[in-house]
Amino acid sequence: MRSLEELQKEYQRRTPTSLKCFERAKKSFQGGVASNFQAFDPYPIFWDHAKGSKFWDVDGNEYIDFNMAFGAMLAGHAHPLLVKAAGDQLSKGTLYCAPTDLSATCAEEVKKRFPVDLVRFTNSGTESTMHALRVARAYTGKEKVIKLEGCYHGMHDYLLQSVEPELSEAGPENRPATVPQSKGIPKGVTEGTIVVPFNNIDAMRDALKRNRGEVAAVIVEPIMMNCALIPPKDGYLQQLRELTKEYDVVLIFDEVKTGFKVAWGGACEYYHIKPDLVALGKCIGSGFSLGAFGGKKEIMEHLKAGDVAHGGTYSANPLAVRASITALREILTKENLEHATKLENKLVDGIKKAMKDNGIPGFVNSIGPCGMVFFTQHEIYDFRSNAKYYNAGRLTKYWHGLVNNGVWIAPHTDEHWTVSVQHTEEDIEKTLAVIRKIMPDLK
C-alpha cells in the first residue's frame, strides 16, 4: 500500500512542465490560475490539447477525462460536428449584438426539452440563475429567496450563500444560518436569503410559514451536483412543487448541471416536475459560453424595457448559438445519452466490485452519465451528512492514483464525474483496470 506522500511524488515526477507553467502563471495570475476552482495541491496540471474523451498535458501525458469541464462537455472534446459548425460561423462573424434567426431556432430546441413557454439567453449559468431570480422577484413583488444548503447557483452575491459553510457557523440543522461563501458580499443581501436543508420538506414548510408573504422564490438543484452527487428522496421534489404552489412562491429549477444530462429533458423530465422557471448553462453551449433561462409566459413577459432588465453584449451571439443548435440536434440526442449512460453503468458496477473485493467501505451514486463515489458507510442525503461523513482523505489518495495512471476526475470532493457521448467501451475498460490497480492503496 503506497502512502499519499509517495503518490504525490509520482505526480510531481510525471508533471514537471506543469510545475514550470504554474510558477510562470503565478507571476501574472493571482494564485496562478484563472478561476479558484482550477487551483489544487500540490499544483494544477496544465493542459495542451483535448479531443474526444481524452486530453494531453504539457508533459505529453494522456488522460481519459471524466471531469469534462465540470460536466459541461457531455458532447466530449472537439466533436467534429461542433468544430464544423463553429468553423462555418467564423467566416460569417462571431458577434452582431443584433437579432438572428439562429437564436429563435435554439430557443425552440430548448422548448422541446423543457416545460417553458419563453426563453432568454445568457452567457453562463451564473447569469441564468441571477436573471431568473430577478424576474421572479419582479413577478411576485417579494424580495426574499430560499436556497438549499450546499447547493451552488453561481458567483453572484444573492445565491453565493451557505454553499460550503463551516459546520461551526452553519447553525441548527433544521434552521440553518445563512453564511456568505465569500467576503465582500453585503450583509443586506445575506439577510434576504433563507437557507433550508436539502431533502427536508418539513424544514422547507417551516421556512415558508415563518416568512409567509415575503418569499419570492425557492431555487434548488433538483439533484445536488455541486455537493458530490446527492439525489432527492422519493417524493421530495413533488412535495416541494406542491408546497411552493400553496405559498404562492416561484419554484426555480437550477438545471445548469442536470440539464441535458440526467435525461433528454433534464431533471424536469426525469422527475416529471414542471417548475415555474428553469435555469440552464454548461451543456447547452457544449464548450461555448452560453446559458439560458425560461419559464411561464406570465413571468417571463416582465422582461422588457421599463420593467425587468436583462442584457449582455455576448448574449445569444451567433457563434455560441450555432454550436448549441448543432449539439442539441445532432450530438446530445436520446441515443447518444443512452450510450453514455450505459457506459456509466458499466463503470459504476466495476467500481463497486473493486471496492468490495478490497474491503473498501462506501457506495456509488449514479444518475444518467454522472456518478460519484462515497467512501463512507453512512447515508448521504444533504450537505451536512456529506460534510460529516465523507472520507476526503481517501478520495485524495484515490484521485492521485487515478491521475498518476492517466484517468482524470475533478480534484474536489464536491464534483461528480461525467461520461461523455464520445467515451468508449475501451475507455471504461482501461479505467476499471486502473481502479483495480490502485484500490489496494485505499485500504
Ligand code: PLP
Given for the second form:
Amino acid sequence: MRSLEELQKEYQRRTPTSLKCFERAKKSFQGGVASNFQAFDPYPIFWDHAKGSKFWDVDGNEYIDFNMAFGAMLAGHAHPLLVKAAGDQLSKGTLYCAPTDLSATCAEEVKKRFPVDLVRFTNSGTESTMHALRVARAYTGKEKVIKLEGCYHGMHDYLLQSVEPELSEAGPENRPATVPQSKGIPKGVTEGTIVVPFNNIDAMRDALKRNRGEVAAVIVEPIMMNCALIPPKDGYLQQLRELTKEYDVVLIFDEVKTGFKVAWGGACEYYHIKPDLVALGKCIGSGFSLGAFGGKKEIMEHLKAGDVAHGGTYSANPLAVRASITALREILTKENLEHATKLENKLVDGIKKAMKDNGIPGFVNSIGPCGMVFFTQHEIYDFRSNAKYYNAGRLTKYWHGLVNNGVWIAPHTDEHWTVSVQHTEEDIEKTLAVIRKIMPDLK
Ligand code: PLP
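With the form predicted on its own done, generate the form predicted in complex with this ligand in the same format.
Everything in the complex follows now, all chains and molecules, and the chain you saw is the first one.
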C-alpha cells in the first residue's frame, strides 16, 4: 500500500511542465488560476488539448476525462459535428445582438425536452438562476427565496449561500442558518435567503409556514450534483411540487447539471415533475457559452421592456446557438445518451466489484451517465450526512491514484463523474483496470 506522500511525489514527477506553467501564471493571476474552481493542491495540471473522451496535458500525458468540464461536455471534446457547425458559423459572424431564426430553432429544441411555454437565453448557469429568480419575484411580488443546503446555483449573491457551510456555523439541522459562501455578500441579501435541508419535506413545510406570504420561490437542484451525487428520496420532489403549489410559491428546478443528461428531458422527465421555471446551462452549450431559463407563460411574460429586466450582449449569440442546435439535435440524442448510460453501468459494476474484492467499504450512486463513489457505509441523503461521513483521506488517495494512471476525475473530490457520448468500451475497460490496480492503496 502506497502512502499519499508517495502518490503526490509521482504526480509531481509526471507533471513538471504544469508546475512551470503554474509558476508563470501566478505572476498574472491571483492564486495562479483564472477561476477559483481551477485551483487545487499541490498545483493544477495544465491542459494542452482535448479530443473525444481524452485530453493531453502540457507534459504530453494522456488522460481519459471523466470530469468533462463538470459535466458540461456530455458531447465529449471537439465533437466533429460541433467543430463543423461552429466553423460554418464563424464565417457568418459570431455576434449580431439582433434576432435570428437560429435562436427560435434552439428555443424549440429546449421546449421539446422541458415542460416550458417560453424560453430566454443567457450565457451561463449563473445568469439562468439569477434571471429565473428575478422573474419569480416580479411575478409573485414577494422577495424571499428558499434554497437547499449544499445546493449550488452559481455565483450571484442571492444563492451563493450555504453551499458548503462549516458545520460549526450551519445552525440546527432542521432549521439551518443561512451562511454566505463568500465574503462581500451584503447582509440584506443573505437575510432574504432561507436555507432548508435537502430530502426533508417537514423542514420545507416549516420554512414555508414561518415565512408565509413572503416567499417568491423555492429553487432546488432536483438531484444534488454539487454535493457528491445525492438523489431525492422517493416522493420528495412530488411533495415539494405539491407544497409549493399549496403555498403559492414558484418552484424552480435548477437543471444546469441534470438537464439533457440524467434523461433526454432532464430531471423533469426523469421524475415526471413540472416545475414552474427551469434554469439551464452547461450541456445546452456543449462547450459554448449558453444558458437558458424558461417556464410557465404567465410567469415568463413578465419579461418585457420596462417590466422585468433581462439582457446580455452575448445572449443568444449565433455561434453558441448554432452549436447548441447541433448538439441537441445530433449529438445529445436519446441513442447517444443510452450509449453513455450503458457504459456508465458497466463502470459502476466494475467499481463495486473492485471495492468488494479489496474489502473497501462504500457504495456508488449513479444516475444516467453520472456517478460518484462514497467510501462510507452510512446513508447519505443531504449536505450534512455527506459532510459527516465524507472520507476525505480515501477520496484524496483515490484521486491521485486515478490521475497518476491517466484517468481524470474532478480534483474536488466530492464532484460526480460524467461518461460522455464519445467514451468507448475500451475507455471503460482501461479505467477499470486502473481502479483494480489502485484499490489496494486505499486499504
Ligand atoms: N447551477 C448548477 C446546478 C451548477 O452546477 C452550476 C455550475 O456548476 C451553476 C448553476 C452555475 O453555472 P455557470 O458555472 O455556468 O455559471
